[in-house]
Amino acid sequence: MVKWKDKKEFWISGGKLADPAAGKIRSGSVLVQKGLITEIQWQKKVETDLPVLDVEGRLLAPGFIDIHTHLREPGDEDKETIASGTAAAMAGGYTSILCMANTDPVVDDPSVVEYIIRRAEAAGNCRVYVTGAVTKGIKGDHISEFFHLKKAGIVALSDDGKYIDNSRVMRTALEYAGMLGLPVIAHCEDTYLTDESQMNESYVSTRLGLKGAHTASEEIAVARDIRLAELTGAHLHIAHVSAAGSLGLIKAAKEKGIRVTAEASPHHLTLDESMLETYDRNLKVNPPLRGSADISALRSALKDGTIDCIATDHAPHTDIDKQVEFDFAPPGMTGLETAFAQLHTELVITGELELIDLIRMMTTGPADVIGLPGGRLQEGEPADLVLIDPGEEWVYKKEIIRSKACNSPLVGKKFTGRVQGVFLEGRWRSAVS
């Protein structure tokens, strides 16, 4: 555990240090000084009078990006609130999200983002940047009022959470996103094929009695989209890729030169349908967990540069929204905290993944899909560090959990690899009690 009381100068020394833009881990060591990183030594120890921070046996990175990011607040904030799901961020080692659009009321109108925004720096926890809704309401009919929502301060549209199934709405969407410079982030899924869906559609949803949402669902709107994208020259950015269908047609877009950015879950990558065979409401997610062969794919695309980032769907839900019948259950599970330790535990502890990668899809990834700041170890850049200590296990419990949801399947796990806190802007915040 990290004790250190905060400083304007100082160095952080003994350890490793994360390069994701130089993919590189080597001993190093950085001064930090009103917030900024001002000084990096590629050396375990420095010379210095000013205070130091030993940080031997852990690593330092840029801070965690995450692009995809459900906080609640407006309107649910029984579920989760902008104090609560921010601390929850920190806690996973981020230290910038973006937020979804899918509030009550939804962002589609500037008094909202200046909302969230004002709350997000009250509660100082990280950064916060806004999506703003692709169309008003979210109701896939007529667009936003994008240039106002851009000066007020949206980086991104969406609708996550609904497929904008009309063709037309959607070509316009992403020709008035494309002149203001704004990524469209789509939510792919054909709803007349997944209606009433409950898992993915496969033996097992068979065998469970459960209604399922084939692969086509996806791969289809995702064509639709990437078509769009061709045609407008915008930039669209596909969230949560799930099946493997989608991934031939994603590569084959950005061989082609089509603006196309995609990302993959956590959740995505390392737990499959089977699980559900326990019934746990939490394991609900759409899209849906799928088979084994298009969980193979993912982590392919990981490698190949076919997925450009990793975000966490962090969809917060009460005790009292997941305890129904499973049917009636809404879908989402929390992944802040916990997205981390899961895919080091998974990914990079078994040999399929090199950390160093594992660190660019959850920095520099996902910070150039949007254009973020941050998400790089350089000279002049906010202080935005994650500490990390690779090696120690601990296990996942309720009493830990930062959110105010803890609709997580992974409550009660053990993981290798453990975030220890942030520095935003040089600000330690410890993430272990």
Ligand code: DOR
Given for the second form:
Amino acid sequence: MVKWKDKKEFWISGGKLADPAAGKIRSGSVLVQKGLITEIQWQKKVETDLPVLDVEGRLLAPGFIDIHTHLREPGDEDKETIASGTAAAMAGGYTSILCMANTDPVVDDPSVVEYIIRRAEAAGNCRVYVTGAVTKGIKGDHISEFFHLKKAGIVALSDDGKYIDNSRVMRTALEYAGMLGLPVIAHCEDTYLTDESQMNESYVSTRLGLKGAHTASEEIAVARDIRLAELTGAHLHIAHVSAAGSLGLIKAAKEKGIRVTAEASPHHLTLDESMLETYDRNLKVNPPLRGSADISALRSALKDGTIDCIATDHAPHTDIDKQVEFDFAPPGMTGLETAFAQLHTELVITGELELIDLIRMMTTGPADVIGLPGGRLQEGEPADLVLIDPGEEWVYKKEIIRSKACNSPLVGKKFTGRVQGVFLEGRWRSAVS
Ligand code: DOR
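The form predicted together with this ligand is what I need now, so please give it after the form predicted alone.
Expanding to the full complex; the earlier chain stays at the top.
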């Protein structure tokens, strides 16, 4: 395991470097000085008098960026806090995250934005960017004061967790967001079609006796929001796409030049609705896990550019919240600490996706969607990096979880490929205790 102190000037050398912007993984070395990447040499070893951290056999990449994290603070600190959520993020290789607005109180007022930014600074973990709520209280009726929220520091708007049923409200939101250059992240599920649903509507839902949500509920919402993005010219980002039909709509919209981007979550890319046979409440998510045809369409969309990035939708809940009858369990699963390993194991090791493409989807992809700094291996930029052992086999055990919540269906699962830690402005933070 890497042991490294807080050195101010050092080379990281001997391993491979992932350069997602160039689409390459090659031998290389990085010089870190006062928290910045000051030199990159595309050779395995460097001649230097400075200290050298030897990362032989490992891969160094720009730190991951998650643009869909629920930190739960303020209001639901029993589920997660800004400190615990950001610690979990770093353990998963993330150096920046974008937190969602469905807290209590909702992020619909500058005071809440300032509170989150202050608490994130106090936690001293990864960088935290803030999403403001599209509507007051995430109630879908009246838009929040976008200008004041932007002045307080938000970088995007979202009512994630809820679809904005009222098309007029969504149109107005996109018009104002467009003027301010803020992307609107849409949770696309038609509320009337998903009402009281517990999983995907299919043969499996009928057999399990659980009320289903048809993929049409997502496709209809995606179609409306794309049309409104076209009408307003604003940037629409579609969160956690799960249905093949939505992908067709997104692809066509992109071809038409509409400003639409989209993300896929690790769970929608890897977990099948049939797993719900166990009635594991940790598999209950919104939108729901779908069938194999949707999963393979989603995987293809990673490769053809329809999906721009991977985002976790890390949604922590307590055991008490989840250990109730299936119908009463809140939707959501954690994901920050397993995203890379899960996708590396399921998609990269199996040969379905190139490692550099996975890394791009977790770095430059999300950075470009929101317009965040980072995600690139570049001289002069902060040394926000992730160190990965692609060959390490490990088990995701409850004891090692840094999140406050354990609501992951992946507890006990064996993965290949492990995040060893991150450098945040050159300071090493181990993921492995
Ligand atoms: O499953 C989900 N849980 N999906 C969402 O969009 C919201 C999230 C939450 O906040 O728990």
